[in-house]
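The form predicted on its own is given below as one chain in structure tokens.
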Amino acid sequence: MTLSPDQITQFEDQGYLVVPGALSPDRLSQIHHEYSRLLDRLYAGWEAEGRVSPGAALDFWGKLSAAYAAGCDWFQPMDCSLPGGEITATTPMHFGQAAFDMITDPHLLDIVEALIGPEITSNPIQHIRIKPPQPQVRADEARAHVTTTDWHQDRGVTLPEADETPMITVWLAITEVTDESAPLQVIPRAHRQGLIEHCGWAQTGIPKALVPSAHAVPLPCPAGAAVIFHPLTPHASRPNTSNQYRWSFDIRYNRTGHPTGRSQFPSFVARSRARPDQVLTDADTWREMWQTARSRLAATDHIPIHRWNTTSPVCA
């Protein structure tokens, strides 16, 4: 799969685009059986420590809510990334043979190779977001993974280092997103005005004030779609007011040889013309990197994953 110049000339001009297909159906299979297996294995845990009934009766997505409502929390375990927060040796995420293929997928690669050329790094800032139906979410839920997600720009959430680095985020859904599952929704050619102000909340987001939401266009789509954006789109979620779960990552793309903006994580040559034989090609060998991240941050001070704190006048 590639693009074509119109597709190529509408993502240059709005800052985005939607791409159906972009993950084949039994790409998808793929994602939706190793995650399943991996819940399988949390909810067993938590049944034997009685923190959740009995779950031989229910399905994916029944675990998941019973697990939500009794305070377990799946996210951080089924994430294909370590926490902006405090780190330990035994910070759990997932870094499976699934997510690798679906990263290192070639259909996308293709996609991304004609947005940023052809020598491409899979950036570490990446993330599996599975938002419940909003009535589930709880009051103090605050993560931008699991509830509604702040407007921001993907950018904002780097360190100054990536500021010039050629970078796009592919969005993918791996369940249909409906206008009442919690779809993305962008501001069209807002990413020609450059970097706007963010405050450091419990989400990294920009201030109402400066956010044109008037003009936002939400991107329902089916599974498998991918939506592409600008690191200067600004985007959001809106709330998941439908009574099904919202599956989707986002996962990033940089020009190698470039800062990835989170230099603490590890990032590998996902794609490369000029050098392939520095391609990273082993699931296992990822996995150990992040292993080795781990246990080295976690015996280190606190490393911040952006530039912004609460102290601007626009944050008050």
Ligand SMILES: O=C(O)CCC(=O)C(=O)O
Given for the second form:
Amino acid sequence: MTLSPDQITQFEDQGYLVVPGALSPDRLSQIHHEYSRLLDRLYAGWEAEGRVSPGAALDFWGKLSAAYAAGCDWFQPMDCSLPGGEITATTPMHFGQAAFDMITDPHLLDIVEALIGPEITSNPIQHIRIKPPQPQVRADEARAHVTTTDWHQDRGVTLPEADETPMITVWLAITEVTDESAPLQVIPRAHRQGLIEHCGWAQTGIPKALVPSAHAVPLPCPAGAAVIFHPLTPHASRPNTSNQYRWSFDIRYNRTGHPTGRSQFPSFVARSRARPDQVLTDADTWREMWQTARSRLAATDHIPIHRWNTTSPVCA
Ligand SMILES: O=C(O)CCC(=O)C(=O)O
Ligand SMILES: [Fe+2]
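Condition change, the form predicted on its own to the form predicted together with the ligand:
Zooming out: every chain and molecule, the one shown earlier first.
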């Protein structure tokens, strides 16, 4: 699957593009299977510790809900990244075969190639997001991976060294996303206006006064769709007012040889015409790269993941 000239023009003009069917039904079922097995293992551990009631009768969603209500965190153990905050030698994370196969899916890479060329690095800024129906979300929940996401540009969550890096975000709907189930929303064409000031609040975000949110467009989409957007496109997510979970991944790619903006985390070459021998094809190596980074980062001072603070007048 590659992009048509019209799709490329839409991306360049509007700063985003929705591509239904970017992930095949097989790919989606591999993801469901891998993460169900992972959650089964996590849940069995919490059950053994007496923190949750027996889960034998619960499906994936039932286990997520029961664990969340019991205060057991599944987000970080399922995330394909280390946290932006404190990292220890045992911070949980997940780098499995299905996640690797999704990131290196040739159909996705064809789409990416149409936008940034054939020398493609898998950028380490990547997350799973699993958003429960809003009434289940704790009032003090601030993580943009579990509750609503504040307005931001992805360039606002990378370090300035990557400001010139050709890079795109690929947001992938694993479940169907409706108008009610926390669709991503974007501001078309705003990527042409450059980097907007952000504040380093609980979530890194653009102050309300600087977001032209009257122009926001929600992007409901079927499972398997990709929303591709420019690093300067302001985006946010709506609350999940449906009674279904909303599950997505957001992964990023940059042109090889340019800074990723989070160099303390490992990146890898996902495609190369110039140096095909450099392409990583092995999920185990990918996992080991993150384990090595975790050991190194657990032993060093915290490295900030963005440039903002809260002392700017716009953050007041
Ligand atoms: O899915 C969300 O809530 C936000 C996603 C996001 O910020 C991103 O994909 O860059
Ligand atoms: Fe984002």
